[in-house]
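The chain that follows stands alone, in the form predicted on its own, written as structure tokens.
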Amino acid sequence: MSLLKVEQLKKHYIMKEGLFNRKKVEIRAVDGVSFEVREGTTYGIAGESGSGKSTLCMCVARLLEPTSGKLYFDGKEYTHAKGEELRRLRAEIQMVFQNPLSSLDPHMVVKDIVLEPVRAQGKNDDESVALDALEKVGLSRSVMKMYPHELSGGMAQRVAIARALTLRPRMLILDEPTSALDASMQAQVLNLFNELQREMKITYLLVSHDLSVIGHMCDSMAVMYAGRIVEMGSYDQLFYEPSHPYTLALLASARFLPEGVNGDKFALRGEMPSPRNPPVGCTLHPRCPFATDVCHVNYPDLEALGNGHFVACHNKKNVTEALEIARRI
């Protein structure tokens, strides 16, 4: 059963710019996304810096108010929610932010903070409802009068989490949750991660730029490129049968081709345009090994591959043989 569901999705901003700001620019950051995420697993969403992953999740989250398109939750459309109905959704699902320090109100200490969502909701806000979800991520009761700055990222990520813990929700969007941990600290999170979705069912959103996370957390995931999802399926999907050239060149450039495979072949050239000027037709084809005439012209659909793999490109066959060759090699 879906838990999330997200139906063509949009997130664009007006710009004003030129002369005496007469000229006005739509970047389109996230630009018609559809997915949906079961019940008691983890969805990932992978894709560089400025693919558009952390603005959906703070559509999401209803951080930000979509453009268009539809959000569902257990089945009830919660796109617009406001009010009293918003409040309710937020109980249901909370968010773990990329930078645990920026996230935590410096002039509060760990208990306050902990409790902050549980008083918003006007629900119990008692000392043991914290110090129960500090253990949960396993911290003591001598963290609950320490201010953020006494913290050590790794506790201060746990403290985040324990924040979003306090409501017991269905979900929880996590956005870049160890990218400003040092690696060993980064399996701790993981690990804890793992054992809270067993312990208490929890689904979750998680996005990521790093493989090795995805690989880590991830049931089902999505590629984002330039707003859009180029390619989505299961884990072993997308990592071991790829069919996009973006896909490919992020499992390169991470090495988790199969052994012997020769990465660089499939890499990137250049950076990703520009979403104030984006290229006509597949936003990939000016960095793209494989890109053909077509390519400049249309954006392709993302079409059904089957079991519930789908990949947007105009040459996937080309992409599929290109690895199957170098498997050989």
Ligand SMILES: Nc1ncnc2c1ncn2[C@@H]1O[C@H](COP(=O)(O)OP(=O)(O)OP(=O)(O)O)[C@@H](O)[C@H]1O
Second form
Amino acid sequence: MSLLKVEQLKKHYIMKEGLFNRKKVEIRAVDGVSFEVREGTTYGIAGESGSGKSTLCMCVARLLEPTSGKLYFDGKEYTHAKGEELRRLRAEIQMVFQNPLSSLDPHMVVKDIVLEPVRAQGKNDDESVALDALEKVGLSRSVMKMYPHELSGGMAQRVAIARALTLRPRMLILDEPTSALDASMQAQVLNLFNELQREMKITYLLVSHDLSVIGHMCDSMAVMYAGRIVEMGSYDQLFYEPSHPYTLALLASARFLPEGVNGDKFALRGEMPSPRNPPVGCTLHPRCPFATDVCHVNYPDLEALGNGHFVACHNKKNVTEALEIARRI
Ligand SMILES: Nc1ncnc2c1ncn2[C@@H]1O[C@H](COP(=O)(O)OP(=O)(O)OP(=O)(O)O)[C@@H](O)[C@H]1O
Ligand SMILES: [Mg+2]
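Having seen the form predicted on its own, I'd like the form predicted together with the ligand now, please.
Once more the chain from above appears, this time first in line as the rest of the complex follows.
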């Protein structure tokens, strides 16, 4: 059974603007997203800036209230959990944010930062709990009295991970956990996540715009564009048999296509549309080299291609054919 199940999740922000803030604008940051994550695995979410990845994470962690849809953890719905139920859920699902320094309170020493979640839950806050968590992330006792500004970026992210581990959560939501770190730190922190997963059987939901991070870590993944999942499946399916033009473009721009394949022909034009005013039909069509008339009219459904591979594209056959031809040339 899956540990996390997300069903038709939507999060629409309402912004007020114009004279006297009378005009309401709806931003569909997450617009009907469904996926499942099996216990002990890592599920990746890829997509460029503004595609709704962080909003999705915050809803799953219940740091934001979803507009509609359903969330299940270990088979139990928690979409609108409150009070004691929400407190218990917080112990099971923890989140690690992108920027370690801004996610740590600058006025607190490491020991108090790490013990904050157990204190909030009224649980054992002995020094040994902090020491144990710090040891798990490869930090020694000497950091306990340090303030965040005394830590390097990599150390600060380890402290943030230690803080998330003190409650022994079953799931960690990692929102761009290494993008603020330099390359060698990035590799070390990703290896640490892998070790922790082996040791503690933690399930990860990992968001990254960097496909090499997703490739290094994930068993299954989804690609998001403008608030929706456009393709999902196993790592192998998405990296080796991409069927959506957007997945193909992401792979091409990160040079993940098979050797010799010229990725330029799969590149997208322009930028992601403003979420205030998304195009009619498929949201990708103004940028898509495969777009046809139907794409200007209807948003395509996510269709099953078999073995858990899903894609939302009217022209998926043309995409796979184009890749086949490019491979042969
Ligand atoms: N609090 C908010 N109020 C209004 N709009 C918001 C709010 N937070 C995010 N948005 C908008 O929702 C959309 C999705 O934003 P989100 O931060 O979830 O994307 P993201 O994929 O995490 O991007 P990035 O890769 O830059 O972190 C964007 O258009 C963003 O401007
Ligand atoms: Mg984000």
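Keep in mind that this is a model prediction, so the values were computed, not measured. Positions refer to the first chain, counted from 1. Definition used throughout: the rigid core is the maximal C-alpha set that superposes within 1.5 Å between two forms.
Taking the rigid core as fixed, one finds a CA shift for G18 of 2 Å or more between the two forms.
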